[in-house]
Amino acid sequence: MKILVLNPNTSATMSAEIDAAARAAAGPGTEILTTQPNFGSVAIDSAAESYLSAVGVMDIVAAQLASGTFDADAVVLAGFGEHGKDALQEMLEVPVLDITESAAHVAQLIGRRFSVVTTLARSIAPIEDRLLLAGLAAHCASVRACGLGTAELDADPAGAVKAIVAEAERAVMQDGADVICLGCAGMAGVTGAITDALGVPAVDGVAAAVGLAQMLVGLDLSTSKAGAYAPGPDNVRTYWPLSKALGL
């Protein structure tokens, strides 16, 4: 089995991160592939890098198809809140997954109430949205943020795990969550240290992605095409993919 997971920011530190997140989670037999972007931004804290890492991951799968190189068995979307699983669904057969929704399916399977800890307060509203939009709100008792944005994440490890552990403490305590969510695939680290201080579990989007991903393709089932994740039209697209266009 081969999964192929997709950093939708340019960082190579952290894709390397997801890449250890994934293996971590992966089975024997299970072939992880880490890529990101061509282009893009380094870090996604807004609505208009997270539009842009849509078009990125888009690029990376729609050059693969054309050059008859794709081959992977599920993809794993490791960007949270972020856009672009829906387009990757048209574009495929196989199983897609974004970390958002798996970490707040597994997050109900062993608790009642979820809280979701992410990166800097303007990405609440799209988690929240994410949410809503995959009918999985009504669990979740909080979307909170520890105030360092996704390059801080990278920068400051050891500042970044006690921000995370002190916000899921309020979620825990305030909100009455009894799951934590961690908002962001540079927080894969922080799972051990929420549960603990806290004594609750915390789940990593990128793990419960990978391990998701594998109970899909080890019941063979695949994305339906029978309605909204039918392939799109066959419309001429100009420069697409773009980065073969650019020459990349």
Second form
6 protein chains.
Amino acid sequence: MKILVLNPNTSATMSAEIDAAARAAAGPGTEILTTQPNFGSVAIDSAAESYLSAVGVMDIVAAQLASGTFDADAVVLAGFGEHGKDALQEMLEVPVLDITESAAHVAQLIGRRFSVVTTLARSIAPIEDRLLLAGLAAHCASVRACGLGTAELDADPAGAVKAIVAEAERAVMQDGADVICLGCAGMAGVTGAITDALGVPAVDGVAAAVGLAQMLVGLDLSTSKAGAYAPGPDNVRTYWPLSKALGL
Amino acid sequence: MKILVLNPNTSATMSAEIDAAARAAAGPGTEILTTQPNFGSVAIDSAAESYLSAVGVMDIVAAQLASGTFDADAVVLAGFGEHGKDALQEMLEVPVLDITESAAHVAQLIGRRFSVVTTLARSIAPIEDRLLLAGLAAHCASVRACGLGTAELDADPAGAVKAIVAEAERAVMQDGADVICLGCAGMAGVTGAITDALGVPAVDGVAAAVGLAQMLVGLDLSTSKAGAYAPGPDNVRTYWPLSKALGL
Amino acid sequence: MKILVLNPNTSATMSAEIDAAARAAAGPGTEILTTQPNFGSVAIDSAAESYLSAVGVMDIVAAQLASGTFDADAVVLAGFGEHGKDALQEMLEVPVLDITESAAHVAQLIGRRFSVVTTLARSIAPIEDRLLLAGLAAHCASVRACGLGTAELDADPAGAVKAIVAEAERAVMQDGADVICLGCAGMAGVTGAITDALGVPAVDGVAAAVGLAQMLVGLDLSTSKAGAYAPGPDNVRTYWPLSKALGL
Amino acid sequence: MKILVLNPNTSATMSAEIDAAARAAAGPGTEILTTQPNFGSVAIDSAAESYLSAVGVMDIVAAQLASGTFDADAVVLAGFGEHGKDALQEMLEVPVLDITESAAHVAQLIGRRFSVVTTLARSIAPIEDRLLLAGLAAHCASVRACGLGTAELDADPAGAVKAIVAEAERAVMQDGADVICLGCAGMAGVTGAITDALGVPAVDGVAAAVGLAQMLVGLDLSTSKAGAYAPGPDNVRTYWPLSKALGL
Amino acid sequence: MKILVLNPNTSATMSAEIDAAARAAAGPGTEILTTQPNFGSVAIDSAAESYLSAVGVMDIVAAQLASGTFDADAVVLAGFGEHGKDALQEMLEVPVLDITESAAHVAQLIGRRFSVVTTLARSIAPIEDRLLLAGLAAHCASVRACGLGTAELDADPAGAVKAIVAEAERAVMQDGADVICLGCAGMAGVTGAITDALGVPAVDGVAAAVGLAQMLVGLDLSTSKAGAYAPGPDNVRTYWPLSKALGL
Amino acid sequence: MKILVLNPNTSATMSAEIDAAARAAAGPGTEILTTQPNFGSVAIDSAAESYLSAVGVMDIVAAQLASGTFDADAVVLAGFGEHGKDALQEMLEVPVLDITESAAHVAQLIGRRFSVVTTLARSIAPIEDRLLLAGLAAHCASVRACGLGTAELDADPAGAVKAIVAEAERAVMQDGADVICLGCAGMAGVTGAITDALGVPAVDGVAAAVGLAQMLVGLDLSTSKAGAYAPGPDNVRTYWPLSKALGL
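And the form predicted in complex with a further copy of the same chain, for comparison with the form predicted alone?
Zooming out: every chain and molecule, the one shown earlier first.
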């Protein structure tokens, strides 16, 4: 099967990291296709950038649908805490998996209370919002931030792992978490470091989403079109898809 | 004071109706400036269009900020159930009022349980989501839809009023609402019709938001920049503002 | 317009402070009339005193209604955490604003999570109860007490401000509040001190209630009489209004 | 042991009915002393009357404490949905039982979901509020009203029983209740009629409160004075107790 | 009246302690009959042992019912946090009281927020689950563990009391509890020690359940058979009752 | 990989149906081993039978562990609404999937609100309890029963499908569900019938659990042993495993 993985930011480095994580999680016979928006922000650290990224991934899919080049059995939206999953579910017939929700679902299958460890403190609120709206907040012990932004994570990977493990330890000791969800995409080796140091399972959202996508495709299940995710009416839009209007 | 009212869709007709409602609610000395996105959808009936509209209103504000032409004491986002308020709060120092939340706040001040009556059934879920995230769901008796889309409302205003009043009556009789919030923007005369027919107050979100904007400006209060609405980091963005990249 | 402000305790000093706060918040053309019960308690620090104060403010209004001297476009109940708002809403056609709820509504418009800082620890429970019943608990980060009673606040205003700012800092740092509501009435200058020290907006309930009262009157909205706040049946009462029976 | 039963309204007929219900529930060796306020309302059908009744029962207890005539091992507040329990808990060392909460506690011990059937629809909201504040809402299937006021109940007892049983049947069939709480005080024979007709247990609040009072006294347990129910500070009050000031 | 007290583990020492606690709480004329399963675990410190204990107490009752020797007016299930109450309610016509729920009900009657202090940390989760399912979580401030297992409690009773009082103090000071529930069965003297040291009431579940059982029998109330606790269909079972199949 | 599927009742017919459903959902290379308890009930229609079934599946696993014959990469507990998953998680290192929770997780991935359609009305309460404890109740629109017991389902499969589809239709039309979970195990063809008739996806718990088990094994994730599911202390047990004591 083919899984289209959408990195919602415009960083090619991040896309490569997400692609590697997705490939590592994919089973035999699963093809991973990772891409990123044609416009937007190199990192997503605000509500504004989150909306921009949602339109960016919608634009990729709309352009593929318009040109008849969309060809995937499932789609993974690889932004932790970002908007856009419901829009993709409206636009597509195949399953759409979001890495925030996927990590939380998998965490609940293997533990009683999970915590999310993300990058900057300002990402806590949107992650809490996503979990609340997805009906996945009841067993969330906490959403915590290690205090390092994307640039810092890239500049000092070893230091970043240390900071994330330290925050995960607080989640386990102070908040009672028995599973940790990694609250960002594309960091290799962190889940292993958490488990080695703390003895708790750690869930990477990209891996979880790829695993769940394979599961849904295997069971021949896809998004219900009888409710919130039915396609919308055919309203007139201008400059859409934006990438085409921009000549990209 | 000046209030910038943002219609999130691209319909000039709707902008005119919203503008009229805002002017009717404004106090003496308040200037209303209503505008609409340079790209997007003529009506907002899906999650995809809601995200597109959020980026559309962000684009208006970003372009004004970039050109030094932003000049308002408060901003009203006039989409019922639409995304984008938090992004505008991040971008601006002045208060930002959303008509969904504004209607709900005002309803709670004058009643015990409110219902929202919106257009199409597919708008119920996003309105419920906005109220839940805003912490305003506890006294919401129901969100109901009259079943008529924007085009139908425009084509037969008298029939539309009748359908909305009928749905509001169900909210009062079956769900126990004692206040009705009108779940769309720009419909003149509907709140009066509801109150005349059912004897309950009816709240128009545009009027509520204008009133609350004036209140906040009068009390010299604005969005806290110490938490979720602090400005984000200065990430590199491409093709932003989109309207400038599009040459609009 | 005229706003009747009801201090629920019998302290003339407190009435004067509340009156000053209300006048400072009032717009041009708004007349503030502040009064206090004819019997009751000089401060309200218990459930018993809260009920007594509710009957005290009901008595003022009942006496004015009986004598035909009630003349206000809105009423503000200026007790933080005190009972009585719903009774006044039943008795009156004009809007009734409670300072606890008003502060919370305004806080939610300008922030994501608010904390209340009140006087004594024993006031925390009734404030939590008021917020829960009003459907305003979901975004309340905490209700905290500075540990000083009314007498101490009056005796050492500078020390009181310091204690309140210190407690507000804990709310911001430990509980994640980005807005502070001042949990008592009549303290001049505290909101400014909080904002200066902590960089977060601070909301005074009296100012919030006056602002919201003006907003409702401006929008021609008042309490719904179709539900919980309909006038009750005409039951026989003895010694009512109590102040008349007492010969006051 | 002696149990002081406080009817919060001024109806001697109602006091007699409550007294009979309490006596019927009392064990051997339990003495029931029923009384009513010296001022207030003959029936309690509004928030205003509920506050007045709270002050009325506080006044009885304050006068007894002041004169040294208080002599009871427990107190029962016999108003369904009325305010005042917490004030009495502050004032007294002995246990205070409220019939609303007592009925709900007993119902949860013998069933999975209970409904309350009260008199007028306007009593539903305050009963819901009492249950929510008492932490007893989670297993409440519904609060329903039979539509008859106190006067009507008295005028046609047989018709009243029929109406209450019919409403209880809706609670069982439509809301899934397996226990019914009688939402008013002083009606003989109704619980038996409900059980006979519907095969579900029915709980009378007065009986439940007397039973729980005996239980607490038997276990030598009383209200915690270490938290919300500690006595308040010794604030100056005027015209208190009101009955003394009124010369009653 | 006769109360059958079921210790869910197989420790005769524990049964004796529970029996003593039940007798101390029983009124004149109440006969206490304490027993324990014929198979199972000597202590219950896991979900597995909790299910085994539920079947153990079901087996006792089933065997008595089969042999016609069941003779009790009420049953008390004396395991704190253990499963089984609903099964016994299905099997029996007389009231069944669980000590976890009984302690919580009594605590809510005498305080605003209660904490449970149990033995090992691993018992916290099942106690939280029982309270949540029973609709008794809203006023639970915390469930805490003193860190000592059953064997340690028995080996050093004085040290155990000290550890429990220390944990109860944290519940009062840090979590705001004003009542403590003792989260295990059969420890003499601990409730007195808590009250002496901290000035808050402490509730022993066995005493609470015996008191509530007497109350229900006194009011002639028992489990509703119209809902969840109706007897199940007559399905074929093998090796049931297990004790008979085991030849015990 | 090998998946051990545990039918919690003693019906060989049901085991065969569950086995077929599991095999149909298994991927290539997955071996399904289905078994059932050595004692217990032929169907599970009460809390008592649910506890008995939990001990029955524990007994299977304990006997395999004791004899060194346990050989599976994951375990599926195939009882809808039954107890026991947490006990198996304590006992085992490999992942344990429960069909109730698995169905709900999968439903949330493909829809906004799901309903469960089960057999008898008395199964509704335990299913609601499982979902609440698992933190999966927020998006559950309803749990409904078709009114047919296991025997009736077996006797008239065509009629059973019709009744289940009719109840599912009520869930969609009245409760707003856009996904249906089949609330029992072992019924072939029902999910297809629901989707054909109503146009909504239908989830079979056995298939969902097998799919999720394969996903977890594929991602090398298993139950956290750092919290609630750590193995319990080594308490003395008598007659355990029961099947060995029974000579089975």
